[in-house]
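So this first bit is one chain, no partners, the form predicted on its own, shown in structure tokens.
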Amino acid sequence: MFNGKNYLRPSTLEEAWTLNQNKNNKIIGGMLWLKMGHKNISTMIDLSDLGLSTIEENDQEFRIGAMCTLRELEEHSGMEQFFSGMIRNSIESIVGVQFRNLATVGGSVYSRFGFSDILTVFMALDSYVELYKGGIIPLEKYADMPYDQDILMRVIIKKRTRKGVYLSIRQTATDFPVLACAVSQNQEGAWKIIYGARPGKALAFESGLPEKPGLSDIEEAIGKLKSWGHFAGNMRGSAEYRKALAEALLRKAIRYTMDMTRA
């Protein structure tokens, strides 16, 4: 539950940014996570009138407005085709359709929650964020930045051909993930491996896999993973449990990705 004193829908990004410099004000997004906290907000800032509710596609990239919902992302035919269902797979288990019809891409990415499926899958692709004052920066860099008062306008995913899969383990179908793993490989053979819900926020694992890994290469990557000290415990599982899951998910994700690149 939160209390909001004023509600405003700015007509320009500059107006929204100026309002957001007051730390007692808050951009409200879909209000799904905000309502679970306990805040007193001076002015609730609604970005609905700023043209940030569309998914644009051109020859080079997808440009996803911050006010697009997770459901719009899930149902976008262009991304479904280009990324072979990887993005849809990461979203379809998030709570339920009603929730995904309200939750915004901007709210999910800005918050950088440890359990975020969408941050995990975006980081496994060639993704960037566009900030009103901060410009365009790699999503991986943004994920590691402290929270600030800038306006997150869009997520941009480059159309560099990259095949991959998203896998997660959940205790129940629509629960938060115990562990999430997104793996992709580009045309040049470079791998990206991202673990989310560690339970910390999504983080890249440097596997050292070659373009066409053999069994010995995969075992070497698994060996590195066993000594990777970025898993921890919480109410959904211990660090050792997550490490065991990470190994199983990585083996499966590499196999699936190699099958896709051979197809």
Given for the second form:
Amino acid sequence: MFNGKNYLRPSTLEEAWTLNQNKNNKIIGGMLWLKMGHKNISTMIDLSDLGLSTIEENDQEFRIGAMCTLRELEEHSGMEQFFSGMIRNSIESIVGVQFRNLATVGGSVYSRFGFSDILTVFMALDSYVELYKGGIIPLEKYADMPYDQDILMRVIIKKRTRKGVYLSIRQTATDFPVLACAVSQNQEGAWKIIYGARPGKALAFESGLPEKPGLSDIEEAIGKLKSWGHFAGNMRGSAEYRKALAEALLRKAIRYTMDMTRA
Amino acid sequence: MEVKIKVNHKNITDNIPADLLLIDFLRKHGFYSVKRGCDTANCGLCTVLIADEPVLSCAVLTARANGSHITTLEGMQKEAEVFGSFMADEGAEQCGFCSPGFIMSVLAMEKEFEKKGITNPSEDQINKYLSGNLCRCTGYMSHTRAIMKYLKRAGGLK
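Having seen the form predicted on its own, please provide the structure of the form predicted in complex with the partner chain.
The complete assembly is shown below, putting the previous chain first.
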């Protein structure tokens, strides 16, 4: 557990941002990961009073506040329909309900954990982050940015129809993934294939798959995957093992997605 | 810092360190059903309800819970007794260490099923809801039998 000297609940974003410029202060999200460490924190900044705990939906997009819990995300009926269960599938294996009632979307996305199911699934959709100073930027770009002192306000997912699936391999049902794979296809037929827990953070694999891939197209994509040098080993599995899983998951995910597109 | 927290309908005012975890606050005030079974927010033993939602009290700052209403097993004696008898009948109680957190989750699950109109939940739905409660004695078979019978009891899910 970390040590925290003071606790503050700013009432404006500017106040929160100013506090966050001091590197000894720290924003407290769901605290699930933070509590695993032993940092010394001067002021714990709680964003609970900034109106960032709701999921708003309009014609164009879903706007998910940084303080929304994973459970709220998982239970959201609009997203369930629009993204055919992908988001729920990516979340429901994360520890348990009591855990997901605390873990926040902002905490997961800001941290850009290698094991993050959320980052993986969001990257397979048309997602952006809204930063207090940095404005709205594509999630893929944010995933690559260094950690900074800005405030992640919300994740925005555009309502562009996509069919897709989220698959992961876990050693036990609620453990971190050994490998995660999110695949989606938009209405124009363009594919997004994202691998998470490589064990590095989520990354897009450019498969070159056409709109309606035949067997030879799929084999070609698998060939590319075999020489894609972005899998590595850690205590959960070797790079070779992950590569074998990645191939199996990709074959499955393409088939499931095409079945959905046909239906 | 000063906090005012309602626990099982009783107001508690206390002066606490800013980084005190809710589990330690609750134990300090005598709610010993709330236990720390792991150090990784994975076991579910410290489950309490904040505003009727089950959460891990080992991962909540007492400061953040300021002003809210917490329910621990001590505040759910009646409901716990009913479910507890189903557990006893199925031999689901072995060392018993995980039972308080587990019972809190089962009762929260029942409420949620009721709210969603799920009257006949499948084993899969139950397992998914309870995956955050670990038991190292039973292998869960006896738990599952107890839950199925409990939910189907007269006056159960409707």
